[in-house]
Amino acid sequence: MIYIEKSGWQGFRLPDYRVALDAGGHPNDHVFITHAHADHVPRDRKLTVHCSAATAALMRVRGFTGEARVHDFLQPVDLPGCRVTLYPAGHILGSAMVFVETDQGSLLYTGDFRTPPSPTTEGFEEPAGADYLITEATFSLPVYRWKPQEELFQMIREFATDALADGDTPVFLCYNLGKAQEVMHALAPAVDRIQIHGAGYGLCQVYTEFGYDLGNYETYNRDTLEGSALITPGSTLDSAMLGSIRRKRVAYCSGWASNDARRVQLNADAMIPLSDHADFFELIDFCKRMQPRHVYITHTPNPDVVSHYLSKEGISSSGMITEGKADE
């Protein structure tokens, strides 16, 4: 059996191979960081880390100066008593699940994950199984099944064409990193101008250096707004920068956007229910596929539901509480 811990708000470590899963804070460890999501980077920007090669270059846009060993997807990395090899995540660019293999059996780690996967990230693939699986499960109720992607760009599309036509600003309302850009990615062939929130320019730059397609994108600039899309996260809703759009309308784009209670809360016009997570029904599948011997269930504040549809299809599983999301 591989002993696993708990480090920090979100990571763990196998203490036996000296590996960390986005923690970091013990000198020896070769610590891998799954994506960019500062939920999942240590707070030290200093330390040594394994990542995907965007990772690196999205982690330096947020101040990350320590030293990135880049490993690309499927390759496998030796270390003393362990294989580990990256295995791309779909869940935003760069984002990787960790998969361990020792002598005392495999460990895949998921960080977050989404199947199928982002059009704006390096795609999802998995190991054929793995004999301890932890996995997020952020959208952990059977409530939560979504809709197809292309269906939601529709949505997207059409709520910011409707607007322009009318006058209006469309404003969207999402995490500067990974929703923004899908989000402008969907936006692409439908505007023809796009205005982001500053702090989510330099991402952007990096998305737009590994090849994906963003559309005509600049920085906010209530000046230039007129005819523009905006891009900007929820924490500006009621701020002065929304405040002097006269005419806008916003839509809210996120999976909890399929919760009613958060339309009363953001009086928005339009909630989009576009995830950077495997939905319920995408997680247990994926469990299926794994048929670990455990499941270690994070990123959630009740795992009961999850362990009782896996007991159902004969799955093992405990819950390994960490705090909520913050990206979403």
Second form
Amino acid sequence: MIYIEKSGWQGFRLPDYRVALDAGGHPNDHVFITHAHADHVPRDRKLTVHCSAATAALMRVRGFTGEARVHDFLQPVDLPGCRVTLYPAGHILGSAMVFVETDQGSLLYTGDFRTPPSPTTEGFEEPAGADYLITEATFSLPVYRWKPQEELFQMIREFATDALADGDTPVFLCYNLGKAQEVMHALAPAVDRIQIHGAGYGLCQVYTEFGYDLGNYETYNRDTLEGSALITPGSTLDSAMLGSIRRKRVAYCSGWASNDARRVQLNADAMIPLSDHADFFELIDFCKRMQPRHVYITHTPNPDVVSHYLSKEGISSSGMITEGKADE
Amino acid sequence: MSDEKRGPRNDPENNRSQGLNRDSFLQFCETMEDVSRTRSMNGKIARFAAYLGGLPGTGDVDLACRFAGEGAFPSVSGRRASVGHRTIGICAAEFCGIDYDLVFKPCRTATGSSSETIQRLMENLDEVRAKQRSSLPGLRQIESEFERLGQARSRDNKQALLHEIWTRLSPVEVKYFIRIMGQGSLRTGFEARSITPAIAAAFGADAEQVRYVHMITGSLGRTAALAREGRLHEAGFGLFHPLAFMLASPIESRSIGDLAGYVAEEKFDGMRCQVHTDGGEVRLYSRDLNDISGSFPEVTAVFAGKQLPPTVLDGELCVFRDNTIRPFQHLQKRMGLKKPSNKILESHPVIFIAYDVMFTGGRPVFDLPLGERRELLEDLSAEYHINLTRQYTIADEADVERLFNEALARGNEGLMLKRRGSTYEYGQRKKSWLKVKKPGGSIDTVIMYATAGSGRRGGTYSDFTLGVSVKDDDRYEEEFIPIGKAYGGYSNEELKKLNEAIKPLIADRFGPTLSLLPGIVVEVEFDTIQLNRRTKAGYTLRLPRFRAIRWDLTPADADTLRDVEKLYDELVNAERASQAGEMSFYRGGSRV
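Previous: the form predicted alone; requested now: the form predicted together with the partner chain:
What follows is the entire complex, opening with the chain shown before.
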């Protein structure tokens, strides 16, 4: 049995091994950060943390000033009483699942993950199995089944080229870390120029440094916008910035775009259900492959639905409530 | 991904066009999907018009417009498929092989739409895809399926029918099938007032004439059929088909520059009613176009006795006793009764007070200006002794204020301001009629439950169950008990803030509903308080809405059930000026 406790906003601790997962934990804990999204990074920006190289670089752009002990994926790290390995999670650049092996069994904490992985990540790899699995379940209902990635990328490219051909600026509403870069990567072969809202630009540079093609991009500039695709967070939809662009077509890119209600709420021209997370069916398959003794389900208001399906597969599970909804 | 499950594309009955048959239901559904995705109203109209123009037969055009804007049955028929939400949900869960409470309900909460949930489950679940194959039914086959459902009596029969029909439809067809069956909006942002210009565009007809024909026939399907055949001029208005009512806007939401351009009438605290009468034949229709003649036999009998020529009137049903209009709470006792007893007919007698006329002298008069309709109505009222609302001319705010207070003194709700020269804007809520109402009151309540909304508000907690305090009340063991459920009155900003603020208060979840610890105080405004024995409190608020979120107050500041009881007594027993002297209406048409 590995004892797990909740820690911080959305994280966990393994007190017997002094390992904290996406949480500041206690003093002298080994803090592992799965990825650079704000809901997974402790509030204390001066901590010493363990993470992947890309996660460290992205956290620094977002104001992290502590020490980052960087580990390669699939390279085990020996700590007192346990061995920890990072597996690429396919969610955003740098995202990792944390695999902890102890004499009490093994535990896999997924952080956020996506299978099949985003092409702007280090891919997705999983251990052969885990005794205990703490999994996110953001899209934990059978109404969520994603279209093939290539089909979605084609939608993105066609939306952009159609708009540009008509003299409109294609505007993609997407979260500025992860989704923005994936959309840019999809657009790169199809459009000549991309502009990105200021907050996202520095993050894009990290992707470029790590060798990902995000096309020909620059920060948003009203005067030179014409002929570019624009990438901007959803929160700017009603902003003066978007208001000042008279000829535009707006696409919302998120797993939540699969819900019709979002279309009406956002009043967007296109809804592109491109998610950073596994869909429901992939989630269940993944849990099955891990052959766990027990699954802890987090990041969802509906852990009971996942439990219900896992129990049909003979897998024991329970919900672990964390607050808030994941950024998408 | 979705093509493989559509099944064969040859329909034995129709082989007019290659590819998808134009009169297939699937083509209709895909057109509506396209309309839904299109943002501009002109774009929506153009797409639907192109679809209508391509339909092979007049019957198809009729059905396509009916399905798009009315429902499974023509809205004037008053018929319903009568399949409840729960029946549909349970049937869908069973069809998909999933647990209704455990899986279906959370999915519905997440999407905010039962029909969308069903569509997506059918698309996503392999075992469902295996048993579903669209037979590509035509619009007419779908109509006959609705007919069968309408005739099925028991819930079991309806469920068996639904199950059988769904095996022959694709998921998107099922979604629209369910939405049409609900006789409500298809949620494509494309409603009746946009369908009429599409009909005009499809068949080169005059948009104004199409609108008018829709107004007098009450049927989009029939209007479209006439337009296609160039026979719009033949359309006539027939009695005993209810018409959509003209609606009023709250005065707060409109700024009016020229009060003198309006006349005022008192707004009765009753029930809106449309009277169709021709000699001894009389029908009463409610605001939702149901035939309510049987519930108000005394009103029906009075009109039958008058032997009017064909006439359609708009007005209000009120309980009238001892020369006063009784409060709405009294009328409420009559509203649910299909066959009222002699006893209640005597204790709660109902009268009809007319305030508009839509048909008289052998022709529809919607398009006459208000003043001319009023003259016709006054003539009818005088000749046939029909109760007629009193009309006042107003010049300024002071007049409105004075008349408003007089109306309240007589127990009425407030005033209706009607724009001079306005036509009877059938089914529309515009600036021509304005209601000036005083809220019944407001109380401070605590949010007890939050429920995720549906449709536009899917995925957000937007419905709030509000409670009053019974902490010091011997009759109860709880601290708070529910008094009403409010869905509006807050801004988008406030709603966002509320959604954040409830997070730390979550005590439990029941499907889409969160049970909350007492923490947030809301000042809720309501029209009136009603007795309701089925609730724990024994009272419910009518039309409760947020007036303010009182971040400054704590649950200890909430009003108590005793406060509500006191308010109720005040509302019901308030002195009402009798109609003996200065009256709200002319009784039996006799002008004072």
